[in-house]
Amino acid sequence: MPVIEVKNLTKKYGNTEALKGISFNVEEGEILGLLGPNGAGKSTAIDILAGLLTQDSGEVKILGKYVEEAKQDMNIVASYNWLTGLMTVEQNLEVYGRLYGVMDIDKRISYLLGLFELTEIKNKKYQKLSAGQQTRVNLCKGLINSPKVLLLDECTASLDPHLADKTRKIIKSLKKNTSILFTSHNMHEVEELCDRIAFLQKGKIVWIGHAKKLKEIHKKRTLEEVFIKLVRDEL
């Protein structure tokens, strides 16, 4: 059984359709690469699955299950959005952790702010934190529960080469025990994490499958010469 499985979804913002019906699957220890250019509908169908949005039709069963019923098991990190400011990070952390009824949080929390060479700044506002740093501290909240699935939705912006291939490296080391739906603008992340593709393109999918196999389609060297000429074949 899929661990998600997303049949027919939809969604309109007023006279935009956003998804126009979109279907995929996830499956167990599977990193699946949502690609396409902005406003493709990668966030849409993102913070559907998050349980942020509703769809106007189709359906959505993670771990076999509605996603209300499923967010214990889940987690979320997205560029766009952060912690709280006037908490620390370990206010943050343990917040999150309590929220999820994570067992023996300090220890938890103690291992992700080492796994990201977070420990220093624990006690610093969340707010007075670079970029980065803010990136990796949402990425702690995102591991807080170990989840079973998790989604990334360009998680890895704003981190320096270094921590960017060490991000990498952990988000690899995650498949064992976690489902993941990943999406990021660098084609080089997304050749090296994701076992799958799916390309979005004007809220439908327009390919699904092995990376390899779409460079040998259309006979390019790299993703991300796949994906320029995709995008500009449709304009």
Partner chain sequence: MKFYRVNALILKYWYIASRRLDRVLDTFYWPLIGLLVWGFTTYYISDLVQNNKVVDFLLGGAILWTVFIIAQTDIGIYILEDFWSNNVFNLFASPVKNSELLASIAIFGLIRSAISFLFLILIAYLLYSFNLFKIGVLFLGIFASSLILFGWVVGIFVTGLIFRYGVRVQSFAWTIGWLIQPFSAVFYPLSTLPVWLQKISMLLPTTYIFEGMRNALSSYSIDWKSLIISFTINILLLILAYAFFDSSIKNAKKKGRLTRFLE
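Next up, can you give the form predicted on its own of this protein, since the form predicted in complex with the partner chain came first?
Lone chain follows.
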């Protein structure tokens, strides 16, 4: 049984159709890349899976459950976040740890801060952090409950090359216990991390499969070249 099942998902904002009946699955231990230009519907899909939006029609199952029933076993890391600026890094993580009922919460926070090279700033207020530091704290928040399903929406934005590389290695290591839906505009990153990709355009999935096959079909050397071609062909 797929870990994430999406069937005929639709969503409108007024007269604009953000999602036009998309369907896809994410298998156990898989990283599926959800790609597409701005406005394609990626963030709408992620927000529905996270329970932040309600679809107009269609069905979403996570770990065989409806979204509300699966929330304790999943998490999200997005370019936006809900962390409190006036609280410290450690305080923010403790709040989310308690919301998820994490056991040995101090030990878990200490581990994550060390993993993302944040230990020295744990007592610093979130609003005083650099953009890259905020991104890493948000990643810690996303992993606080050791989720079985992780939604990553532009999760390496603002990271310098060293930390972005380290974060990709961490994401790869998560596959043993976590299934991941991943969005990024960094095509090198997508090729490195994703087992399959689903290409979303104007609210529809126009391709789903392996990046290598997509490059062969369009006779391109890189996924970035394919991305540019698909967007141009649609204009």
